[in-house]
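Starting off, we have a lone chain in the form predicted on its own, written out as structure tokens.
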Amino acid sequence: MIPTWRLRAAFARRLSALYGTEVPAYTTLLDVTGEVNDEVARRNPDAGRLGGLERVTAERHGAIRVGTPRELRQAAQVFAALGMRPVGFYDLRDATGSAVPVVSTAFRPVEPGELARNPFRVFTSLLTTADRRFFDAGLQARLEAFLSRRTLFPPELLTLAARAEREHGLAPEEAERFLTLAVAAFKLSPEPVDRAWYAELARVSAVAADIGGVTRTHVNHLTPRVLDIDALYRRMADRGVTMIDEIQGPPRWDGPDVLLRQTSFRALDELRRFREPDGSVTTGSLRVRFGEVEARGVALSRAGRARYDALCAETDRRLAEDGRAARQDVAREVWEAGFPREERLLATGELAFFTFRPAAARPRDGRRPPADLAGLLDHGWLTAHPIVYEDFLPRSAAGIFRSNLTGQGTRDAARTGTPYDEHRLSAILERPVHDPFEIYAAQQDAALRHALEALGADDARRALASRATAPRPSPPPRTEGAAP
């Protein structure tokens, strides 16, 4: 049997090779990413705290878009064969002023061991065809009829995917067939694009046209991970690659790296064949695919995310008062005044997630371990190790989408949007949508419990048990661009 994680790793490699042939600038991005990662690893012995160089080098996240609940369920089946579960709910419709009529989840491994083997992720967006802010009843009906006629995932692929999920792998010949079909499902289609239909959808939303104006899905971007995204941004520009205006996410500052920072090169003109209204086939171009890159930091707790959202809001407020200021400069000033500068404060303040280990040389003078986390860390009983943020930020994702759109599209603000949340998405998928905060919290609690057992710290273990059974804080109220 070829086990699940090897299927996932092979799929990620093959998809990367495919995308490199379709978008040559992606290969340049990989080259520069590798250069930067090697340089950072050489000069910084602590560079592997958020993942060793081997993992970071292999790490990718992809992005696809589908049009119907049925297509989303089928995509989920393909990813389940690779050990990837839906994690998180993202509503991009209100995360930007541009017309981005999609809701999303991310398919990824959820167990720490599986993430360490290969942390491949696919950010997957579903078109909200019933949302009256974007589509009137007539356009919705025609769009859904068009989508109902296409097949993204052939039956043989879905059969093999279900078997791989059920048996946790496939025999070698079946594995090869599955991988061939799975990669082909995300290849850019050579079929001509109906120019009039695509243009009609593009007037509403470039994203809607990319989903509902073509007969197949495709990879919109495939994202490597870099250890110094600011250096990569400068180096790509030096090579003549046009980057988007700024890096999305937290600013670069002297404190801990948290959550996710992202940037990309701008979408490039790609030759496509078009079917004209008179039936003839011509050659033109579309700009829908781009090269994203990311730098990952520590996963924040709900309280930490509330702090992050508040700092984003304060940055927006200051920028509104001074339109000439640079966002990165303003954000850095806001963060330096409002966010802890040390990982220890993130750990003891329960603002971020960590694993814990007994210190190699803990005190041996007969003292009993303290019953609080701050004391255990400060007095050398435990060491804290950051948990990597494995997920996404709606505001950042929408910012990248917006930066690569050919137009703003249209939105009827007087209308009410179709309600979506993680429960409705779970019903569509017929699978649970995992809460990322709960995944991180479970990992942290298990690590802390094992560390305290190794220390024989009974008082601390009782304190932990009390904390673990206490109700966890509710999610902060949603704000524009904030995570659900």
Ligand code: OOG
The other form holds:
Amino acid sequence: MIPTWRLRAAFARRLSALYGTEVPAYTTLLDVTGEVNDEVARRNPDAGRLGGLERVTAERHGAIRVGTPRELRQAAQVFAALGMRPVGFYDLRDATGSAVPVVSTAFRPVEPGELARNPFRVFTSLLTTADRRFFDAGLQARLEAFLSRRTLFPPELLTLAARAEREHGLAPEEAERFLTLAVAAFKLSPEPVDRAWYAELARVSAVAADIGGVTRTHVNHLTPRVLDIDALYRRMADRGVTMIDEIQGPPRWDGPDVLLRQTSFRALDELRRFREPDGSVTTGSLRVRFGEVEARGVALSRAGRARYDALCAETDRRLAEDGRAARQDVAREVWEAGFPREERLLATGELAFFTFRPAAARPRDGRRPPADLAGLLDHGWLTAHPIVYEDFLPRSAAGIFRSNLTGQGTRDAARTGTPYDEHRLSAILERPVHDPFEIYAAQQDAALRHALEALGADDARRALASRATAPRPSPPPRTEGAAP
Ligand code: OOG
Ligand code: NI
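Got the form predicted on its own; could you also share the form predicted in complex with this ligand?
The complete assembly is shown below, putting the previous chain first.
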């Protein structure tokens, strides 16, 4: 039996090999990423704090885009076979000035042990065909008719996927067949693209054309993880690969690495065959697929995330005031004034998620451990270890989408958008969409409980347990519809 995690690791490896043959600059990106990671690991004894070199070297995220609820459900079935669950809801329709008519989730492992074995994740976007800001009724009907005629995932693949999910793995021959079919489902199709149809959709949105203008799906990008993204950025430029202008996410600074920093190289011309209006088949090119790279830091709690969002807003405000300033410089200034500079303060302030262990050098003079987390850390009872952020950032995702769009597309802001949230997405998927904060919090709470048990810190355990069960304030209602 090939267990789930081996299927996942093999799938990630094979998809990466396939993408390397399709987008050669991705191979350059992997080479440079490997160089930088080896150097950082040699020079910095703390390099493994957010994941060992073995995990980081194999680590990838992919991005795919599908057209219909049925296709999304089927993708979820394939990923379920790989132990990847939908986590988080991202609405990118309002997150950028360009037309990005999609809502998204990320499929990924959720258990710490599974993440440690292989953390492969796929950011998966669903085209919102009913959204009147982008598609009028006529175009929606033709788009949905086109999508209903195509098959992204063959029935044999879905049957094997369901079995792999049920049985937590597959026998070797079945595993081989499953992996072959699963990788093939994400390979760029040689089938000619209908030129007029693609162009009609591209006028509305380049993303809509990439999804609904072709008869198959494909990997949009595949992203390795790097331990020093600034060094990588410079080195890619030295190799002659043009990167987008910015690194998305938190600025470079000498405080703790938090959340996610990402950058990409621009989409490159790829040869495609086209069916022309007169029926002839010609060769042309499209630019949609690119390479992205990311650095990951500690996962932030809701409070930490609110702080992050406030710092982003403050950076925007200052940039709007001073049009000449560089975003990185302004952001660093804002961060230095507004974000804790030490990891310890993220733990004691409960701004980020950690696991805890009894400290080797804890007090042994008969004193009782204090009943609060800050006291336990500050007085040397516990040590904290950061939990890696495994998810995405809507603003960065929108930035990545936007930077690689050829045209702005069109969006009629006077119209109302179709409402989507994680509940609607769960209903479409027929699977729960997990809340990332709850996953991190559960891991932290379990680690803390164990550590306190080991310390015999019963007061602290009781105090923290009552806090954990206290009701959380409910989130503010999501506002939908006409964007400002
Ligand atoms: C997905 C963009 C989001 C990321 O890393 O934030 C993403 C896409 O372009 O389909 O992959
Ligand atoms: Ni990405």
